[in-house]
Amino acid sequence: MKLHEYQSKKLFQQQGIKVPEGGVADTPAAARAVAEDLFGKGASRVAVKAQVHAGGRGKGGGIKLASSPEEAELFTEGMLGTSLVTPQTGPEGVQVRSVLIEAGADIATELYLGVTLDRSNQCAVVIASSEGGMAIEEVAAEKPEAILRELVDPGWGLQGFQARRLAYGLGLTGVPQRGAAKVILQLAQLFQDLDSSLVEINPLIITADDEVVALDAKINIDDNCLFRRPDLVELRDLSEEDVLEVEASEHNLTYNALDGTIGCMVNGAGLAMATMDEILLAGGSPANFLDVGGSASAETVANAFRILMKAPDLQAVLINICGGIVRGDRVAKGIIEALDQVEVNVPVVVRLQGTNAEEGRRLLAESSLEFTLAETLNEAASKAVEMSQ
C-alpha cells in the first residue's frame, strides 16, 4: 500500500523527522488560504505538488513553485483534475486529487536517504548517496560508486557507528553530520515499526542553516501486515488504484493489471509469472496477473472470471491449475458452476495437472460448455495465442 507525500509525511514527524511546513488542499480557494497562512508566517514562496502515487513529479509539472497566494491559487487550479503523466505513470498518467502546499526551504545540499528490503541478505538495508534529487536508478546506473549501503541486522537494528559512518560518506561534517544520522537512525526505525517495503526521503536537504530536513517524503507499507495496523489501513487511498485490482483485493484474489490480451487464471505465484512467460514466447501478451490461491471453489472461479472479463482488450483466457493442495476434479466443477453464472464471451483454455487431474478434465470434456483442454503449459500457451488471434 502507498501513502502519499503528505501522508508520509506526517508519520515522518511523529518519527521527529523535520518536514517543511504546509497543508493539503483540494480546491484552489483552499490553496491560496494555506499559501496565506505559510506567506504570513515569513514565508518567501511555496511549492504546489501534486499529491499522487507516482514518482518523477517535477518533470511531469506536479510541482510548481509560487511567490504569492495568487499564484498558489492558479497553480492549484491548473493541475486539480488533470491526468500527471510521469516516467512511473505511463502514458495514461493519474488524476489530480489533491495538492500539498508547503513553505519553499533555502537548500544548500540535496541529498538521496532510503530504507528498502535487501531479499539476497534477507534484511533491511538503508541506501543513501550525494545526489539527492535525483532518480537513485539512475544514479545506480550513471555514477554506482555514489551509493552507499549498510544493512541492517533484524535483531539490532541499524546500529549508531553504521548512520555515522554514511553520514560521513556523504560528505557531511558537523552539525550536519549529526543531524544526518540521526535521521539516518530515525527512517530506519519507522521502516521497521510500519512493516514498510519502503522508507524514501529525495531529496534531504541540509539547510543554509544547518538544518536537515525531508523535502519529499515516500512510503510504501507491506500490504500482509495490515492486519496489524488498521489506523494504516484508513490512510489507503483507492482512487489511486486499478479499480479491478481493488475489486479482486475484496475478494482475496491477487491480480495486477498488465496491457496484453490473454487472461490468466492460476493458482501460485511461481506458476502466475512462468504462465505469462510462456504466452509471451508463443508470441502473445498476458492481459493481467491472476493467483486465485489454494481454493478454487466456485465462488472464487466466478469471482475471478467476472474480474477477467472487465479487462478491456481480453481476447482469451488461459486456466493453469497445478493440484497440489486443491483436487483437479475439484477445479473442474468450480470452472463449470461458475462459467453458470458469469456470462464468457472469449475462449477459454483449461490445463489441469496434479492430484485428480485426469478426472478434472473428463468433467470438463463432458460438460455442455466449450473448453479447449491442453497437457502441457507449452501447448496451452500455444492455443490460446492462436485463438486469441
Second form
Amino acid sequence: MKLHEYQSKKLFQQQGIKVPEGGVADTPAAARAVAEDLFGKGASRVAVKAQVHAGGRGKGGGIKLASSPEEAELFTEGMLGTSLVTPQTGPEGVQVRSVLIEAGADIATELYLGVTLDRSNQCAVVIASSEGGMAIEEVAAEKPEAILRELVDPGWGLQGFQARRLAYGLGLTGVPQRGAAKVILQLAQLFQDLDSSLVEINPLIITADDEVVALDAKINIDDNCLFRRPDLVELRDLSEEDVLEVEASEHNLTYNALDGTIGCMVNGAGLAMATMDEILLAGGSPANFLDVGGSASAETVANAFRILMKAPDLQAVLINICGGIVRGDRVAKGIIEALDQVEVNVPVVVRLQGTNAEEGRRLLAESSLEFTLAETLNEAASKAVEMSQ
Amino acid sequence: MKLHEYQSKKLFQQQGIKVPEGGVADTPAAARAVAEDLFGKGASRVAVKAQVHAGGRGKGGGIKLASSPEEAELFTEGMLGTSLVTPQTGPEGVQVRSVLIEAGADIATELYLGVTLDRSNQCAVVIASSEGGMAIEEVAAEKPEAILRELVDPGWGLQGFQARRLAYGLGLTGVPQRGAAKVILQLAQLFQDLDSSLVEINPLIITADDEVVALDAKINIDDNCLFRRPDLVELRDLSEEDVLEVEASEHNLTYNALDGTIGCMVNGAGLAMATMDEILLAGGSPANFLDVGGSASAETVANAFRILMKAPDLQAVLINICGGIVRGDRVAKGIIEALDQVEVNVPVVVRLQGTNAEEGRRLLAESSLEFTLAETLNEAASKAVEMSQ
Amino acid sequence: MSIMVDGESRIVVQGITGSEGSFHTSQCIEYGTQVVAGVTPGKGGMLFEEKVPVFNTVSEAVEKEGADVAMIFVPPAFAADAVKEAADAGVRLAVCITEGIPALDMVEVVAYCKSRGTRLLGPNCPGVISPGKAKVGIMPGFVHQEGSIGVISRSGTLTYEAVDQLTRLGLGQTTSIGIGGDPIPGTSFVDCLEMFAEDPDTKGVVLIGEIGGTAEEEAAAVIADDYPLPVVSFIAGSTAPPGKRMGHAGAIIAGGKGTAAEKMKALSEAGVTVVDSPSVIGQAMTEILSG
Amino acid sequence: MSIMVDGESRIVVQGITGSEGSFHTSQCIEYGTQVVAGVTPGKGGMLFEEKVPVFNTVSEAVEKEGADVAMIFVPPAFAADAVKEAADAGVRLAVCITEGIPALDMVEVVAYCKSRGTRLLGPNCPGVISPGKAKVGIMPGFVHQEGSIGVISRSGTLTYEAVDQLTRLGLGQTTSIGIGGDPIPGTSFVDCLEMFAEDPDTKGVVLIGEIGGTAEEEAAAVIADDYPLPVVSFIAGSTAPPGKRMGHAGAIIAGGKGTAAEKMKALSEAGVTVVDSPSVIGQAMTEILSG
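Counterpart to the form predicted on its own, namely the form predicted in complex with the partner chain:
Up next: the whole complex, starting with the chain shown before.
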C-alpha cells in the first residue's frame, strides 16, 4: 500500500523529521489560500506538487514552482483533473486529484535517504547517497560508489554509530552531520513502527542555514500488516488503485490487470505466472493475473469469476487449479455457482489437478454447464488460445 | 531508587495492569473521604496500607482491613507519624507519612509475579509462582519447584509464548490464563520501559470473577538510568532515605551509614569494603561506607569530608586512597581544602598510594594540618583503631 | 535417503484444531507421517482424531512426545510467535505454512530461529515431502513418488505440477521442498542445494524460481562453483509487468531488478538447463539423466 | 606470555579527547602501549599529542590503523553505543572503563558483543595490564611487574593494592584484569580463569571478589573441576549490611544471597586459599608457590 507525499510528510513530522511548511488542496482556490498563507509567512516561492502515487512527477510536469499565489492557483488548475504521465506510469497516466502546496526551500545540499528490506541479508537496510534527487536505481547503475548502506540488525535495530557513520560517509560535518544522523535514526524507527516496505526521502536537503529537511517523502506499507493497523488502512487512497484490483483484494484475491485477451484464474501465484507464461508461448496473451489463493472456498472462487468477467477484450477464460491446500471440489462448486449468477459469453477452459480434483471434475461434468476440459497445462493453454482467436 | 506502592500502581495502570480502586491519603480525614467514596461505590471493606519503602508491612501492622470509613480513619490515625517496624527495617523502623486506601478484593487465587535481572544469565528474568503472598526468597528456600522462570532474550524481549507457558505453568486455564499471560507481558514491558531493577506483584490475584488484579506493587529503578529519566526522578521520595546518603548522592558520592566509630573515606567500592573489613579485623568498627568514586576532584573530596564529619559517634577518620583514575594530588588538595572549612575534632589517618601519590603526600606534608600518615592498609587500620579508643 | 524429513521425523502440528490445520494433519497422517502431537493454546488435554495428544505449549509436546519437527498452521497475527515458540522449544525444523505474515515479523523470526539453531522452512510455503517417508505440508501426496530427484521451489501449486510430470516420467523424488513465496524465507535455494548435494540418493535437482529478489542468482553462484548434480530450472513470471506484486509477497520486479530474464541468464551461465515452459521440466531432466 | 593484551595489541581509544580519556591515554602511551588511534565524533582529522590520529568512527580507525583493541572512556549516556560501535567495527577486545551505564543497556551490549565475536571487558572497570607489554586501562602502571601471577578482580583500587603487595614480594604478573563492579560484566571470573589456565607462563591466580551476585560461586565450580593453577582469593564486604548497594552497582546482598561468607565457603571448598585480609594476599601466594 502506497501513501501520498502529504500523508507521508505528516507521519515524518510526528516522528520529528522536518518537512517544508505547506498544505494539501483539491481546488485551485484552496491552493491559492495555502500559497497566500505561505507567502505571507515569508516564502519567496512555493512548490505545487501533484499528489499521485507514481514517482518521477517532476519529469511529467507534476511539480512546479510558483512565484505568487495567483501562479500557484493557475498551476493547480492546470494539474487537477488531468492525467499525469511520468516514467513510472503507463502512457495513460494517473489522474491528479489533489496537490500539495509547500514553501520553497533554500537548498545547499541534496541527499538521498531510504530504508527498505534487504532480501539477501534478510533485514532492513538504510541506503544513503550524496546524489540526492536522482532515482536511486540510476545512481546504483551509474555511480555505485556513491551509495552507502547500513544493515539494521533485527534484534538491536539501527544503532547511533551506524547513523553517524552514514552521515560522515555522506561527507557531512558539524551541525548538518548531527542533524542528518538524527533523521537517519528517525527514519529507521518510522520504517519499523509503520511496518513499511519502503520509506524514502529524495531529496533530503541541507538548507543554507544547516537545517535537515525532507523535501519529498515516500512511504509504502507492507500489505501483510494491515490486519493490525487500522490507522494505516484509513490512509489508503482507493482512487489511485485499479478498481478491479481493489474489488479483488476485498475478496482476498490477488488480481493484476494486463492487456491481453485470455482471462486466467489460477490457484497459487507461481502457477498463475507460469500459466500466463504458457499462454504467451502458445501464441496468446493473458488478460490478467488472478490468484484465488491458498484457502479458496466456493464463495471466493465465485467472486473471482465475477471479477474476471469484467475485464475488457476478454475472449476466453482459462481456469487452472492444482489442488494442494485448495480442494478441487470446492473450486468446482464455486465455478458452477458463479456461472449460475454471472453471464459468460466466452469459452471456458478448465484444468483441475491435485487434492479432490477427481471429485471436482465429476461435479463439473455432472453440471449442466459447458466447459472445455484439459489434462495438462500445455493443452489447457493451447485450447484457450485457439478458442480466443 | 524505590517507588511507593501507590506510585507503582499508577505506572501499572498506565501499562494496562488492573489494580484495586483507591487513593492515597496523608491525613485521617482524607483517608476517611477516600474510604467513603469506595464504600459508596460498593466496597464491602477497604484496606489501609502504610506507604513506606520497606517490605513485610503486613507483619508489622502496616496493612489493616477496615469495615467502615470510620474504621479506615481510625487505622490511618494509628499509622501516620508512627514508626513501622517490619522484617525488612531496622529495629528503629520507618516513619509512615501516607497511606493508600483501597477497595477490598474478592480473592480466588494468589500468585507471585516479578521481573528482575538474572546476573548469571545476563538478562532479565520473569519469575512466577503459585505461592502468592509469601516472600519469593522463602518460596525459593522451601518450595523451589513452585517457582517458574522465563529468561527474557535481550534482542527479542519476552515472547507471547513465554507468557502463555508461565500462565499455564501456574495451573491457570481459560479466562484467568489469558489474563495472567497478558499481565506477564505488560509487566515485562514495564520493567524494560522504566529501566527497572525490579518490578514485583505479590500477590497478583485472580478474583472470584476471573479478573487478574495487582493487589500489591513494587518497582525499583536502576539508579544508573536516572540521568535520562527526569520523569522518574520526580517520583523519588527523599524522606524515605538517609539524609546523609541523599546529601552524598547529590555530590556524586556513595555513602552508607553504619553504626561504628571510625569514619572511612576511600576511593573505589572494593577498597572501601576491604578497608571496613580491615578495621573490623583490627578490632574496630566502621562508621560508614564512603566511596569518593572514580573521578573525584578536590571539590568532591571536600564534600565527602563534610558528610563524613556529620556521622554520630565518630572517633577517628581513615582516609585510604589508592590512585588509579583518581589522582593523589587532587585528593590531597581536597583534604587540605576541606580541613580549612570543616571543624575536625577527631584524629585523621591518611594512606595515599598509586597515581600521583607522591605529589599528594608532599602536599599533605607541606600543609600546616595534622595527619597521621600510614604506609599499608593494615597499618592504617591499626592506627585508626588505636586512635579511636 | 532424503533431506529435512523422513520416517523417523516426529511432527507436532501448531494450530492442529483449526480448519486448515486439522484437514492437512489428517492428510499427513494418512500419508504415513508420524504426527505425534498437536498444539492449540487452551485445548491442552484433548485428543486429535482420538489418537494425537494436543498440548497448550510446544515445550510440552517436545518433552512428552519427543517432537522434533513443527508444522505451523497458525493465522498470520499469531504465526511469528508460534514459530519462535517452536524454535525455543528446540525442534530442529519448523515448517510454516501460514501465508500473509508481515515481512518485518519474518525478519525477526528468521534471526530468532538462527539464534536457536532451528531451521525454518517457509512461511507461505507448501512444506516438504520425502515421498514414501513423510509429508509435512499441504502438497497432494499422491502425485509424489520415491526416487532420486530433489525438487526446490518458491511456488506451491507449480511445484505439484512439476512433480506430477516427474512422477509420470518415472522420475521419483528424494525430497520436494517449497521454500515459499515470501521476501524473507527461512530456507533459501542455496540451503536446499547444499543439503541435496550431501544426499547420496539425489541424482538431479529441479529448481523452480520466479521473479523478484536475487535468490535464483545466489543459487546460480553456488551451482557455478562445481555443484555436483545436474540442475533443471524454470522461472515463472516472464510475462509479469514491473512494479506489480504477482500474488506472492516476494514476486515483484523492483527498480528493474528481479526479472525472469536476468535469473534465467544467471542460471544458464552457471550450467543449469533452463526451460521456458513448466511443461517440459520432466522431459529435460529425463534427457540429462539418460544422456 | 600474557592474556588479552600484549605488545602487539593495537589500541584505539574512544573518547580520547575527553578529560579522563586524554589523561589515561597519555599514561598508557607512556607505559609503552601501542595506541594507534583515537575516536571522537566530530574531531576526525586532528592528532592527539601530535602523533595519534583521531577519527570520527571506529570503523575508520580499524581500517586505517589496524586497531584490534578498543579502550572506551565515553560518558554513560553514550557508552553503550560506543561499545557496540567497537564490536561492529571488528575489534577483538573492547575495554570499557565507563562507570554508571544503565544495567539494561549492558544486557543489550553484552549480547551484542557476543553476537559480533568481540570480548568485552567491563564496564566500570580499571582495564587490563600485561606488565612490561601493554596497559589498557587506568591502573597505575608502576605498581606492576612482569612475572607469573594472574590477577582477576571486580574491584579497581583494591586490585592495585593486591598487585602492589605481589610486586613488593617479587611476584610479578602475567596479566592483571579488572572485570568491573557492575552486575552485568562483559567478562567473568570464569572467562579469565580459563584464559589463565591456557597461558603457559601463569603459575598462580589471585581472585579478588566482593559481595553480590554469584560470579565467585561460578568461579569456584570451575576451580573445583580440576583447575590446574593454585588460586588465592579475598572477598571484600564481610562487614557490608544486606540490601545496601556498596558503591559498585553489583555489590549488594539481595534476598539473603551474595554474602561474603557464602562466597568464601564456596571457594574454600573448591580448594582455593581464601584469606580474610587483603593485606596477606601476596604472602599467601608466596607460601603456596614456595611450598
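What you see is a predicted model, and the numbers here were worked out from it, not measured in a lab. We call the rigid core whatever largest set of C-alpha positions still superposes within 1.5 Å between the two forms. Positions refer to the first chain, counted from 1.
Superposition of the core reveals a Cα shift of 2 Å or more for residue 283 between these two forms. Annotation for residue 59: C-alpha shift under 2 angstroms between these two forms, rigid core superposed.
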